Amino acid sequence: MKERLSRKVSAIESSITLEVSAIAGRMRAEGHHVIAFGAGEPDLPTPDVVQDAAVQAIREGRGRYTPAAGIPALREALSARFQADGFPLPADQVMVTAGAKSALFLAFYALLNEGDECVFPAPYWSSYTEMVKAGGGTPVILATSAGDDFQPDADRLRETLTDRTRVLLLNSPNNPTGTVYSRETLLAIAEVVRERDLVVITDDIYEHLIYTDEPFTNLLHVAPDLADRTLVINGLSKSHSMTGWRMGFAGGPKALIQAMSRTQSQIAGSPPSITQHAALAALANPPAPDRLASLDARRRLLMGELAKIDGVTCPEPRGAFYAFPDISAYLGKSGVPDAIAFTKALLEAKLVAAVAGDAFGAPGHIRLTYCTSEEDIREGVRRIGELLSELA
């Protein structure tokens, strides 16, 4: 059957942090004490006001299909949500989806046709490079560096775009940086997406996660008059702890946001009904400050427990929910070439779950992730220390 399959589908590796996630979850069933920094998912609850709203939804028999863009009532909310965030976009310009993710297949489905690219800046979120593939187009990573906190340059993009470029990716708070995008940045981008024919998406998902005192900042809160062409994606599996209850959104140019309805019509059929009910209590109850207290408090705890390894430098993560080292010095030795070797041997040996930096376009890092316990972390970044020192 193998030589059966598509071509395209044949060209998509799977995800590898649920892949990572998914070991480590065999190894704890095993009896194993692992930690987990692999898997972006928030260990905090999921509010009561949205489990009960859901229950309620199921009780009053609400678990049937629904419009393929997601209930009225729903999409009046979510207008009212980017109303709020500064995007006047009506409800007939919004969309519900299974989760951020359906709605950026389903965005790059409707705007590649097959060669066309799609820039985004590296360190990326892996599955992009997936999603855009499997949309028909092609994967352009933007170059940035740790020295620039992962800022990407305005003249290094206009380098970058050639005649098929298409769409240009931006994820500020970044995964799995932490960076978050500066005003001037988005400054100098908004300038290049003005002389080229771009269609700009903005994965916006780690939104109410900034630790700083710096605004959450989109592309369109400096340039809103690249509204006619730039699709705004967000969802709800981050601020209110709801990962597995796929409940994301997009809202952009009406023409594109009807292009993937229809298509999340022939797909889906509708995003899940009781989500979407529980998803209007969550957005009538912002996330709890003690929520980003709390993350913000393991951050911390994290970056100072990385400054204790010599030789392992850390850009500071001013937002989400991850910290991204630079673990280079140690690789190339005692048989440990590159970071997917050591998050095996990590894995293995210390039973410590993390990502390589390969997966994010970023070799000689890996990827960590707070959502964890603070004793965890301690001991966690401990076993890093003390793999890291056997390999030296």
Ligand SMILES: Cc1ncc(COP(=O)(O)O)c(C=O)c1O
The other form holds:
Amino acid sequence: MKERLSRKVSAIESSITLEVSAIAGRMRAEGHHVIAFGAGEPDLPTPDVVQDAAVQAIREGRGRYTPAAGIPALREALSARFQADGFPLPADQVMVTAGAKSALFLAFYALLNEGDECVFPAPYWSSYTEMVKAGGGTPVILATSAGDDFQPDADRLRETLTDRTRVLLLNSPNNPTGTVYSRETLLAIAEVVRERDLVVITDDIYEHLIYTDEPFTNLLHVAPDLADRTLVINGLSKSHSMTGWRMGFAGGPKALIQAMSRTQSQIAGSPPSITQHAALAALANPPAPDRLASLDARRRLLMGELAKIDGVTCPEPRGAFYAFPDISAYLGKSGVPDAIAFTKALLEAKLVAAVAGDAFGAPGHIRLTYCTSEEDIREGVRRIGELLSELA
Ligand SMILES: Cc1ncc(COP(=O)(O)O)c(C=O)c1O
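Give me the form predicted together with the ligand now, not the form predicted alone.
The next block holds the full complex; its first chain is the one shown before.
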């Protein structure tokens, strides 16, 4: 059958993060205690008020198809949320999707013809390359460096653009580095967007997860004139622990939202109905501050533990819930040539699940999600240090 699959689907690789989680899940089912630094999923529970709203929606018989762009009440609520974030988007410029992932795919599908390029900074979230390909375009990487706090540089962006570049994709707070883009970075990027007439997608899924005083800043905050070409994507997976509920949303130019809704009407029908009613409750109840405090405590603990390992460097992640240490000093030794081999050995020999930086366009690194217990963070980093010292 394999040879009968389309070229476009054959080019798509499966999500490494989900694969690591699946292997860790199987090992757990066999009775092993696997330390989970793999999946990008909060371990905090979905708020009760959201769960209650879902149960009530089920009891009220709201499990029917909804309009393709989402129920009107939710589109209104999302419009208000965008407004509060500083983006004046009426309800007809907002749509609901089955997770931010769906919104991203629908956007690429709507914006890219074959051979059109979508540029995004590396390290990048591993799904971007595959989703751009699935949407019909070509992913192009804009390199950044730890020394520059992983901020995308406008001049380097200019050099990366070609006459096929259509879309620039930004993600701050960033998965996997945890960096948060500064106003200066975004002001300089906005200049390039104007010069080169690009469409911008900003993936703001970690908006509410910033651990410093710096404000969350989106391109539209520094360049509101770009609203006619910017699509903002967000969701409730990370902010309200609703990963499996599949609740994302997008706001932007009307013609783009209409095109994405049209596609959604044909391929999914509508976003999940019960989830939409639960989302109304989630939006009315912003995440409790102790959620952020709990993640921050674990972020600090992880950084402290990593600092004990000689030769491993890790810029402080200021947002999202990942750390992205550079372990390259230890690679190429004892039959462990790269981070992929390292994470494999880490899982098999030390029962610690982490994702190799190669999946994020950054070989020599590993991504650690710190949504796990403090005890597991201490023990997990101890085991990482142990394996590294065995290599050295
Ligand atoms: C940067 C980024 N965007 C989007 C998503 C997808 O979120 P959702 O669960 O809403 O599809 C993730 C999930 O890991 C992510 O890290």
